[in-house]
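Just one chain is shown here, as structure tokens, and it is the form predicted on its own.
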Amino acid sequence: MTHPTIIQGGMGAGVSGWRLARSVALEGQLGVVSGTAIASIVVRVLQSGDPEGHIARAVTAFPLRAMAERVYAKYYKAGGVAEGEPFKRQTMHTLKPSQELMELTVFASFAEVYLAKEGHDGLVGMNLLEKIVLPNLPTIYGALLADVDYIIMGAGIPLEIPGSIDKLSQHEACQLRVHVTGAEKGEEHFIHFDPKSVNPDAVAPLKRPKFLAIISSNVLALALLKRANGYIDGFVVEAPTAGGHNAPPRGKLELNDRGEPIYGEKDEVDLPKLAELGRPFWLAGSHATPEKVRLAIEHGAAGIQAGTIFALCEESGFTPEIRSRIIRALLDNKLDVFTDPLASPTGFPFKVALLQGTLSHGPSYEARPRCCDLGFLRTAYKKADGKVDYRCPSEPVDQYLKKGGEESATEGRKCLCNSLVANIGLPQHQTSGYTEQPLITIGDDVLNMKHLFQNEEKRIHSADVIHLLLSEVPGAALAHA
């Protein structure tokens, strides 16, 4: 079985959007779209007037045309929302989501994958976070309807995902376990999804995509192979220098002088032992150079996953202004990357670029009125009356405390949901008059990429990146057959 050498990282909330994934797939490598908050993104694109009619084109391709037309009709706004006008929000995901939300999520996921795969036969995958459990099943099903080639998942231990993919490909009902804080011993909670609820006439099986688990240790790889409810096709081995969420250090948490988590020998993966497991693996986190691609293959890897270098490409979902600011700061030696142990409501370390005008900047963070109106990173908890509710340490502090949360958990927390969507030019304009600000996540090795922007235009394209990364790999295919 052959695999791509380069996996383009699945950077959250639209940075690895369909345009970037498609451009990578056209070069014979694995383009990856992010499934994170995909329904919110499609909702806002529709309310922006569906520029160039891309979502409308996905409607015509969707196998459940009436369902897609309902979604389009509800959210599409000709000419787009007025300047400063708030976007209409979809309802938040819960243990019992509405039929309307399920239809929206399935269609939005389909649209993203369909547009990435449109007009070619290259490989396209979807990246998801295990921690964002509530929308994952309908998101995966929508991707399957679009013939997705790979599902890639990290930020947790995705034991139940391979088996769920098996069932979804057969249009069978499935469930995922949901952790509920305060639940009694032996008490279990699940999120359920039945494809027949949105696709009642489905008969023909869908293609089962390959499943890659993102890991940070040999222990996790072995646990997944032993305990997962389905087949693991391979692993992405992510080092703590990668952008986005990082796995916490193993053992006692210690911070350096800057307040960042300290990683040590326990956090290094034994590649020879990993190779003995007999599954292909890709190395991620500061591997985006020709030499490191070659060395990864020499050490038994199928290749590498690279995110940051693709995030800086013209095809990425970053707005041109944000991408230009990052590159300008890099070239002026003013770019700093900080592994923030507090920023993410998940409790995982989260890597941010320290730039003024973003939530990494103290005054910008303090100026933001706290709210939780997207809710993807909320966690479930059991109330005194036995009912399940949801809370987020980034919501207003008084609300979090009323829900039984501890005040210490709110310190330094940032609203990733709103800020990451702002990164791609779709910020919410709150009724208070506040416009959501970005928060840039990027890997440590961005500081070694100045040489990529020495051209007059100060820009790079994904095809150039792929040709560069494969330049020391003998016989590497640089274009898809």
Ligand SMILES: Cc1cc2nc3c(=O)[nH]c(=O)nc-3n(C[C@H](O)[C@H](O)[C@H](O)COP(=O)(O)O)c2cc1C
The other form holds:
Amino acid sequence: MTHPTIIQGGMGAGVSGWRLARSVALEGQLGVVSGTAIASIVVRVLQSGDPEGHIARAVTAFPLRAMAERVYAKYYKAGGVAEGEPFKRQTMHTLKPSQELMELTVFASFAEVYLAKEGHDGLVGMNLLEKIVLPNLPTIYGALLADVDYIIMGAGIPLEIPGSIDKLSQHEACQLRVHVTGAEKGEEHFIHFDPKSVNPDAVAPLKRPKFLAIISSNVLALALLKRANGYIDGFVVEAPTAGGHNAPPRGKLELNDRGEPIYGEKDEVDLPKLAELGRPFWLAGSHATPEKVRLAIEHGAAGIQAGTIFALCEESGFTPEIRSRIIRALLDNKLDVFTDPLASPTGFPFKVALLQGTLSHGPSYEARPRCCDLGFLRTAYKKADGKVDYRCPSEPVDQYLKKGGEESATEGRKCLCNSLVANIGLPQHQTSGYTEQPLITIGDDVLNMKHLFQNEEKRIHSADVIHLLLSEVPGAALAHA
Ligand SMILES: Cc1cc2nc3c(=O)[nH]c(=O)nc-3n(C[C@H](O)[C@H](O)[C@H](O)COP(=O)(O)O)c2cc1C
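Switch from the form predicted on its own to the form predicted together with the named molecule and give that structure.
Let's see the whole complex now, leading with the same chain.
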């Protein structure tokens, strides 16, 4: 298998959905779906009446038909929920998830990869965040059942993932360590997943996809190669200009006049040193030009990973309205991108487009009644009675304080779970009457993309983006499974 030159970056939640990933894979490059919150997305698509029957097609392709039918029957709503009617939710992930949640997660992940791979032999990967540890194993297993080609993971140090992929591909039980705040010294907690619990008759091994770790320093790359529990096939080197979450600056956190983290020389990756590690790598963060692709390859990279440019394509999961608002603001010189050190409950800086009517805008943020009902970014903590519970600094402040959280941790926090799902047109209509609002993440590179939209339609397609990006690399490999 040849590695791709272009990786279309995984973009949660659902911005890099199966349509975008498929369109990139069809062009011979690596299309990546996001595994983040995939169960919630599929649950809402089903409650929107499964328009065009895509999920129904995945049900018929799923090797465990009865299980997929159970999921479909539980959430499918012919004609979709009524205007303003809340979506039914699935339960949140915990250290002891229900069988039903495992089945839903495995099927949802399968469906997303299956649809991205349907009808061609191009490459499809899945992106996951290490920090969202609880759903990761069943999500990866579902992707393996759909023959995923790459698993790509960032937002943490994925030491235990490559070995888990090995085990899952053999249908073997595995576990991931879970950090529990307040745990005693030496006390360990794990999330377990046994593929046999959903697929008892499985025998034939599944393909082991390649595993790429997203890194932002040489130290991290080295640590992964030394300490990971399995093989790392390569690295995505992500600079702090990239959309989504950014690694915090190395050393003491200092903010500029606008309140953004300041990055310096220490945050730059030494590429010749990285190349010495002997694994392919791709450069991410403001690399979406033909010249940058050519230079990346000249500097020893296998290619680049781009997100922002693909998020603006017609095939992305952003609603057409959100895409056109970003593009209009860009063309009117009114777009601003802010690296928000507080917005994300993870504590990582999060890149935000400053746009009215989204949670980046003070009044919209203030108007949102806090509520935590998806819970992907909750973390585990130990209660006084010794039991484990979960909390998120974006949940209602009084509840967070009751759970022993610090008030300072709640300041400026935003509910990424709800707003990111709103970005793809599946906002929750809360019973309070409030409809969840978007919060758009996009990379700094967007500010260099005005020229792409000087056409009459003010639109771009992923195939054109790929042709453009490869235009200075005539011999670029077409990647196929
Ligand atoms: C809308 C959006 C959402 C993103 N979400 C994720 C994500 O869920 N996980 C991840 O590893 N990277 C995420 N990224 C980062 C991309 O995968 C990619 O590395 C990055 O966009 C590359 O830099 P660029 O934005 O300058 O193209 C996101 C980027 C964007 C623009």
